[in-house]
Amino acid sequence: MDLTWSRADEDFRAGARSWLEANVPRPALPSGDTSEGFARHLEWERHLFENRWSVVSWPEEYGGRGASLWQWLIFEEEYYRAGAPQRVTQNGIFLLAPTVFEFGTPEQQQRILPRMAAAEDLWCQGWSEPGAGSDLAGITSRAEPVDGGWALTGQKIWTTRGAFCTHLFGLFRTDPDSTRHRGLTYFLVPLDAPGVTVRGFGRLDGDEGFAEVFFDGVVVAEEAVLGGVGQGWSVAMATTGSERGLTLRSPGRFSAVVTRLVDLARRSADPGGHPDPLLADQVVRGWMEAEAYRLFTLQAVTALAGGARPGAESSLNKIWWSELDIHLHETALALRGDAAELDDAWMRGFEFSLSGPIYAGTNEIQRNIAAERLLGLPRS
């Protein structure tokens, strides 16, 4: 693996850095999981799109720059280095879009992708259900054929930013006699359709973007199916591969956090410039793990560029970044000591990091996948 960047890549980095430094909102925006913050984030996302920085690796016809995956990683590094806002469109751009590129018809791609890139259609993920959280194959929401389409019935829960979004992608059972991962179909649903009820609810941190979504005979057309009737499990696995693997949590995110952590450690040293040795070890460990994640991702991109498809390695990826996030924030709070609770940035980051081992498939499930599919161990 060649770790040097080409002249074109370095020019791309310089252009991204220059634009971000001149345009990133100051001061930082409110949380994108509140109604006020979400609206402010959308202004930023649309500004990104107008300047063709929203989806740099997409083809130009959909609003991108046709950049390589390497350049996408470079942009992510510069994005987080500049302290740019969290992407509230991430569930669409980073999870659904790769699936639409792989499984969507040309008509679906033309209809969905440009509006997604422009932050006009805002997508949330309809995976979890009451009684089927990490067990995606255990869903009971169903879709029944009707004249010209399908009628959807059921409930989704823990829908991130569902209270603010316009569309939902999710799985429904189209074969009533099927069990587990069979007989599922992947649907794209407008949330303003008759029969949809979106009920937002608050989190312990006060953010209000979570929602539960109810479907009461919601009729959608045939073109709402992505990837074919009964093929939902295969299509969903492509989405979860993006969620756990390359796109949802790029290395640039953690490189930026560890840079802040190193700076905090230096400022927390005693008057002689000597940090607490135990905490210094934790900072070094965090830096090493963030760098390991960056190198692992470069290896994954190298494989993808050679024609490989994401596999069970994405489960290892998800375990790594979610536990790394907790470690970095725990170390920061330890460095802050008694002032930790007053440090809103590090505290909120820590609170959010605790959800990492749960969303995108719990780490317990990811360890089972890695054991069975990568190590060849028997099912537990």
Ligand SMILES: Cc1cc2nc3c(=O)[nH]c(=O)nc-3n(C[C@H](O)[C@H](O)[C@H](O)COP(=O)(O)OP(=O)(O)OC[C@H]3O[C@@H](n4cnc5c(N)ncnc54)[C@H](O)[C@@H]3O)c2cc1C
Second form
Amino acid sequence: MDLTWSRADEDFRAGARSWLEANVPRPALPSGDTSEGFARHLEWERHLFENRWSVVSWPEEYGGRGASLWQWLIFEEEYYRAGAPQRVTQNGIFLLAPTVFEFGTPEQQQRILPRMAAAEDLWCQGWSEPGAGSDLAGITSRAEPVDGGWALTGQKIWTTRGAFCTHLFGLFRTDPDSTRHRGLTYFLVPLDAPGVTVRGFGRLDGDEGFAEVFFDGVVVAEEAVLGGVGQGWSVAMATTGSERGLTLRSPGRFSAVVTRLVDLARRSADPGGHPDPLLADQVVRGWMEAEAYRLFTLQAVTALAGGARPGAESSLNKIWWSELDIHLHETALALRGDAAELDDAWMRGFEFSLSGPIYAGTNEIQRNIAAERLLGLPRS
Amino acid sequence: MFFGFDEDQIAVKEAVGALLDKRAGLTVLQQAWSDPAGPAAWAVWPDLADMGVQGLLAPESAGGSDLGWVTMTLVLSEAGRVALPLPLAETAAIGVPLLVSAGDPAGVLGSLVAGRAVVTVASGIGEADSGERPRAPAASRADWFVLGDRLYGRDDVVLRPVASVDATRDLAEVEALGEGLVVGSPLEFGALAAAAVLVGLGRALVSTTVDYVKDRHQFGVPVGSFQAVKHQLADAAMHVEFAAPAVWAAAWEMDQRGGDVGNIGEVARSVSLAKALASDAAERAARTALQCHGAMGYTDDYHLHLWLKRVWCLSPAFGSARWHRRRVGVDMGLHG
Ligand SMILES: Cc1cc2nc3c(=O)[nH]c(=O)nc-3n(C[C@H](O)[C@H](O)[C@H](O)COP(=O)(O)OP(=O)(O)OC[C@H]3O[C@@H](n4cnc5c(N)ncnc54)[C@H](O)[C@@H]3O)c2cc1C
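Next, give the form predicted together with the ligand, keeping in mind that what was shown is the form predicted on its own.
Let us now look at the entire complex, which starts with that chain.
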């Protein structure tokens, strides 16, 4: 066991920190879930790319730095510590990209990854449908073979930032006689193709962060298939594994919220000069749970670095960070007293935290997975 | 950065685990419940010493191996797994390192390492009624008593047996007669050691309960197929598995300080993190285990209660979760 960072990792951290300190926009950008805010975020994403900070862990040929998983964690820590903007490109670079690296043809990798890194192509995730949320295998959107490719028909919903993105990755049924997990195929679809209609709508906070995407005989080429016709389910599971596991929600994100929370608690003193002791206890609990997440992640990355494949523990991970996020924001609002109602960063953070147990597979589904695959309990 | 165990650490853990399974299994634990100071309960003590367990934190000059806290906490989690009814934490993880750093003033280190003498410790934290006397486990068999920051011989204390909810504890109130020898505070060592045992207890509670609910059928199906049961167990497992790395990390930090009590304040936050998470996780695992066993868990005819009661003893020992959160909160400037 060695919980110290190497010289090279410390240098990497110092480089990231000084660049971020000099470059993070002040004041903070408006929400990236509105069209105006999204445009500002794109400028930031392109600035990150030009300085090779947009995809640090990717190979240099695609615009990365070939950074190790450890350095990726360090970068994330520094990124959130610096109060840098939310990553509106995250669904592409953190969810689709690992799947393209694993399942994509060399042609697809060349075509997709550099433009994704540069925030030229903006990807959204098209899993859910009106009739298929938790039960993803129940999707009915379909793809029919046509000359030189496929025609897509159906509807996706809850597509994050769908109204601002240029491309969608998602599952479609290619075998009309199939049911459930079989006969599905993973497609990569340009949203400017004829027959695509995108309608943005508001999330809980009122921003247009959601979209419905309609496909009406949208024709795509053979090369739009990622990982083989009929292989969609297993390819998609690789993406959702990334989402629950490491890449979507790194520990640095929560450590940064804890720092702000401790600051808030220090400023929320009663006349005696200290916050309500019960709330102080909740603040420390939040710090502890964030630390536990950081340490659990270091343990998981050690295993991955040693060649292990991410497994069902990613379900526990997802429950932990999503509940932690709610706890931190609930505590902050409690410290804020009647100022809690203001539509400010804490309230917005609280609203978003409440979606954590819903997206990326609800926490109930994660508990089913953990109970069945980690503990070996029988299926219901 | 490497947050894992090396081969030696895993080998020691597995060897001790195998020894405990063989020589300190359920029958022995049940015998300890009725006779905690008796020969059956204590039979494994010299075997542990032969394996070097009491000397894990002692230098080679005292017959120890100096393997350190990471190995020590792995071994203690094994002791927790089998709910070992002996003061292994008190002797090997508190008494030994305190004496090492104090320069072994009583000249007893060698006998502790060899398994010929036993140390017990009064945790002495969080008394609601400050008039109460400190209490220590394994009182009938202990040769040395740590009270506050001092060490007393058996002849320098008066013992009054008191009932613990866990009869294997062999608990007594301890009153010191003489001055004793200053050896330093047992708090950091005790809290970390208890956290390690609690992780082992918590893991055992989850795994025995998983086995039980797979086996127990109601409505024609295993009760473990019901989501209400599954979800509680998934949560319990999660909390235990997120506490464990905090224990290993605090142990690693302790090793970096060379067990030097003078510097121990620096690791206090990590120790508090480990103890608070482990206490809460083990209590949750205990609640879940009992609920998922139904009435079978609510009888002292069945062995589950032995693990539950040990959790109830160790969760508050050397500072409850709340106590440790408060300590960190004070350090963060959040409390007066
Ligand atoms: C902020 C946010 C962003 C999102 N972004 C995207 C996106 O970009 N792309 C995309 O495709 N989707 C996205 N989603 C949708 C998300 O994937 C779904 O919300 C999720 O899969 C749950 O489906 P559902 O909402 O239909 O809930 P339902 O499946 O209808 O579930 C309703 C309730 O029933 C429970 N339940 C359902 N099945 C079970 C079961 N087997 N056992 C126990 N309980 C069960 C659920 O846990 C939940 O509490 C997003 C959602 C949110 C909130």
